[in-house]
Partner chain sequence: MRSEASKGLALSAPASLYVGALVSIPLGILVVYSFWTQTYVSIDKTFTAVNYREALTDPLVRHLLVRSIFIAGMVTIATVALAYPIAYFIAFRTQKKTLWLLLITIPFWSSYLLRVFSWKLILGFNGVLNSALLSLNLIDQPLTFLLYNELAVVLTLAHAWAPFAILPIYVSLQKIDPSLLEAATDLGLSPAESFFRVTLPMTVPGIVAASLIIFIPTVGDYVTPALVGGSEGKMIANLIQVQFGAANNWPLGATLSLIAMVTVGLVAILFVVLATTAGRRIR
Amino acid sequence: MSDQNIIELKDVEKRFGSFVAVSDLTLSLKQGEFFSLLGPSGCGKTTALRIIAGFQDHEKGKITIDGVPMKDIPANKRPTNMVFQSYAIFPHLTVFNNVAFGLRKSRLSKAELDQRVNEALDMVELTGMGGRKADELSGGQRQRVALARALVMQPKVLLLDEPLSALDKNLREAMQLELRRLQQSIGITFVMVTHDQYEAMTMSDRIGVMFEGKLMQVDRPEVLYAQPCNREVAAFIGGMNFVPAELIKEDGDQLQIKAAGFGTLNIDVNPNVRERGSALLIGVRPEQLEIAATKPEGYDSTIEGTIANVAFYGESVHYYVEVEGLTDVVSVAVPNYFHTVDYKSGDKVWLGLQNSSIIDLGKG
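For the sequence just given: structure alone, the form predicted in complex with the partner chain:
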């Protein structure tokens, strides 16, 4: 990854009638970066990707790719290539001719064309499959053909529209790692659209989280998880217990607050929060809470509660605990080290919490 920006979007807006699909989208992507646009369906992420590709016009704003304004450049002349959600493999052509499709325009010699197509097939591990017909391919193979067909064009930016959503879980996880490896080895900028937070987290250098046409936060996966900018982002990425609180005192990068159920706490200011009032919202990740049968020692705050529900996930056990003063149950995730479920519904338990694991989410 270099510091040079490959794509710059400035104040891009797209409306469908009165519906604002994308509003004020401003974003700079670095050369060689794996960037994901993450959000629920209908949030405008696919529209944003299609605007970059040139399939969708936009009313306002400016897009430049590698320093060139894209305003009057149609989709077929842009230095981008796309992996479609449906893969869009040409059913009347073989794998080889699918991959060679875009190259045939460039009047390469036959030897050169063969070499480039075969290299692309090798890259996606489809060596020797060139003669297959499109309808003889599995879902994973179709995905690889789509990838090879786009990469063989040597685009400046590869756009991926929900590339793994049509695959089953095991294949999807294998392809996540493989796509990441491929992107790092060829050094092309990847822009992926996904609604799957785990997919975005495991693959991306940076993630942009979108809601209702607006880009809420752009950050590295760790930062998004540790310091989400508001409730929506926090709820979309990982599990989170939300607790309403009141601001008592703001002191530099420290906040003194009174949280429902937990009482008075001193927490760090989250630098990503944009709005803060006297009513605050704080968040605690389920795995950051300690659960014990007796009052645990060494925690900044401890509270008593009753187990309402237990959910066994295999690698972890989730306890849902009713706590006095809180309307929502508190969820606690415990790694399943000893293959035991320690508590059952109705048990009295203690929860322990460190101030450092409390996330300030700004205005409540």
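Having seen the form predicted in complex with the partner chain, could you give me the form predicted alone?
Partners and other molecules have been left off, which leaves just the chain.
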């Protein structure tokens, strides 16, 4: 990934009648990065992707790709190509002819066309499968054909609209790693739309989180997870326990707070929070809490509670603990080392946590 911007959007807005689908979208994407737009259904992420591609117009703002303004440039003239959620490959054509479809308008010689198509098939590990009919392929193979058909046009930017949503869980996870490997090997910019937080975090250099047409936060996955800018982003990126708190004192990069159920705490200021008042909200990730039958040692805070429910997820167990002073139960995630569940509903337990694990989420 270079420091040079390949895509720049400035104050982009799109309306459908009175409904604002995308509002004041300003974003710069780097050459060679894997960027994901993440958010719930209807948040505007697919509309934003279609605007970049040229499939959707916009009322306001400016889009530049590789230094060239895209105003009035149609989709087929832009240095982008798109992989759709449905793949949109032709079932009656062979793999080779599916991949070659767009190239045939380029007036290449047969030798040049064959070389480009075979190189694209090699990229997606479909070497030697050009003669197969598309309807003879598995879901993962069809997805690779769609990728090859987009990559054969040698775009500067590849746009992906929920490209893995049609795959089963195991294949989807395998293809996440495959897509990331492919992007790193060819070095072009990938822009992906997804509503799957884990998919975005697994694959992306940076993620932009959208809600109701607005871009809330753009950052590396680990920063979004550790320092979300508000409750909405925190709730969408991984599990989170939310606790109301009162600000006692702010001193440089430290906050002294009084948190419901937890008492007085000293926590780090979250630099991404934009607004903070006397009423605060804090967050604690479920995996940051220790659970024990007796009061644990070595923690900044310890609280007592009662197991309300237990959920077994195979690789982990989630305990839901009622704590005096808190309206919501506290979720605790424990890796399942021995395939056992240690506590049951009604058991008294202790929770321990370090102040450094508590996330300042700003105004409550």
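Please read these numbers as outputs of a predicted model, since none were measured by experiment. Rigid core here is just the name for the largest C-alpha set that superposes within 1.5 Å across the two forms. Residue numbers count along the first chain shown, from 1.
| task | Take the rigid core as the frame of reference and indicate whether the C-alpha of Pro74 shifts by 2 Å or more between the two forms. | result | Pro74: C-alpha displaced by less than 2 Å between the two forms.
| Against the rigid core, is the Cα displacement of Arg180 between the two forms at least 2 Å? | Moves: no, less than 2 Å.
| task | For Glu222, state whether the C-alpha moves by 2 Å or more between the two forms after rigid core superposition. | result | Comparing forms between the two forms, the Glu222 CA shifts below 2 Å.
| request: Once both forms sit on the same core, give the Cα displacement of Arg132 between the two forms in angstrom. | output: After core superposition, the C-alpha of Arg132 moves 2.6 Å between the two forms.
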